[in-house]
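Just one chain is shown here, as structure tokens, and it is the form predicted alone.
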Amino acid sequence: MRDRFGREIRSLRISITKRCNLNCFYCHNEGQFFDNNRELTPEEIEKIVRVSTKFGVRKIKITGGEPLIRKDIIKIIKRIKNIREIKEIALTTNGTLLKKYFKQLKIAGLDRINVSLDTLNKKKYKMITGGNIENVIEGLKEASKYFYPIKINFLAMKINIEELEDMLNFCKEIGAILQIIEFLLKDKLIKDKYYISLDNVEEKIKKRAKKISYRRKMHNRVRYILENDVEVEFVRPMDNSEFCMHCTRLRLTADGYLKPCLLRNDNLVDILTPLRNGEDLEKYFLECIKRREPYFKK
């Protein structure tokens, strides 16, 4: 299935909860107010994923909030894994509960893990998230024995960019890929205080790379292999037409709305209400795909 701009539909990003056990100051909460009565059940998630495969979805990414907060997270992954068309299930987590769940997640059928980690400094981590970094580090070291490679999502900011070398060394230690993410926030006061351009950062990484290649068609993303074999990628959605041109992803919010675009909240499609009313869901996916359009244009 392709949208009006010729972009294939290959993946579905599912926010399974808005709840989180951290309080990161930059969190955008996936875009909208949350009604607890609309949190999707494992059975509802499975039904929506099954329908999505009719439109080309083959990869699932599970997010939150913090997805590991849900006590039925293993059940959710098992249900998705049983859908034969789905070839990959990934999960993005803050890592605080990873030590508790990593073995169960592997057994349930999870293929990949992304962990958000903006600093290795205990005090700074507390300031950014309100949490305890020791739980995250322990969980990462244990999980890296079962999932390879883990991806570390490092949100580049003025307050942590000087730690980049430490983060590269940590990725080398656990065999992780480092994703350096551009700070994306519409709040001008916060953006002005923390935003840093990745131009100079990427140029420095490029000069250190022993190998440069294109890893993924989506976003046309470049990967840099450094002298110590650490792999680095940059995620730059800000004012980036490439980010939109190669987008193959639909999103499902925790309260049951199909989201055509990461950067918009004014074109959502309610799929939970028709699901609970016993309606055919295919026309709602068609409407979502119809509403897809590039947010940034050349």
Ligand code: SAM
Given for the second form:
Amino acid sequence: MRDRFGREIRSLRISITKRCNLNCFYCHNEGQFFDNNRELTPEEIEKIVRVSTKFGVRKIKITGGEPLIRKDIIKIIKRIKNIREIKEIALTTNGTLLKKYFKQLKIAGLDRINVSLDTLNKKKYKMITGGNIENVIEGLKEASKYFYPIKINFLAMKINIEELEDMLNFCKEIGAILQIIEFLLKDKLIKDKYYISLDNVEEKIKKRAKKISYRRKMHNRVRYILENDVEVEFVRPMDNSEFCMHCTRLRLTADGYLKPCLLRNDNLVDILTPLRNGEDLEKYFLECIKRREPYFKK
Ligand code: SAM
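In place of the form predicted alone, output the structure of the form predicted together with this ligand.
Every component of the complex follows; first up is the chain already shown.
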């Protein structure tokens, strides 16, 4: 299945809860409002994923809020794993509960884990997230023996960019990939205070790379392998028509709306109401795909 711009649909990013045990000051919260009665059950998630496979979805990314605060997280993974067409299930977590869950997640069939970590400094971590870094580091170290390689999501900001070298060393130590993410925020005051362009950062990494490869199926993403074998990727959606042109992802918000575009909240398609009314869901996927258009065009 392709959208009006010739882009295939391959993956679905599912926010399974809006709730979180951290409070990152920059969090862009997927979706617009939240009604707890609309949090999807494992059965509902399974049904939606089954329908999504008819449109080409083969990869699922579980996110939130914090997905590991859902008590039924293992059930959710198992249900998705049972869907024959799904080839990969990944999860993005803040890592605070990873130590408790990583073995069960592995057994349930989870394939990949991304852990968000913007600093290795205890005080700065507290300032950014309101939480304690110790659990995250412990969880990461243990889980990285079971999930190889773990990806670390490093949100680049003025306040943490000087830690890049330390993050690269940490990735070397635990065998992780470093994913450097561009800061997105509409609030101008916050943006001016924290945003940095990744142009220079990527240029420097490029110069140090012994190998560069392109991942066409992942937003045409570039992967840099450094001299010490650490792998670095960039996620740079802003003003990036390449990112949009190679987007193959649909999103499902924590309150049951299909979301055609990362950067918009004004064209969501309610799928939970029809699901709870026992309606056929295919036409809602078709509507979502019809609404897809590149946010940044050439
Ligand atoms: N709680 C999970 C976690 O921490 O990974 C999943 C949800 S979190 C919203 C998913 C990712 O979104 C994190 O890697 C975080 O860094 C990123 N993110 C949150 N706010 C962002 C912003 N303003 N700009 C860019 N990325 C952001």
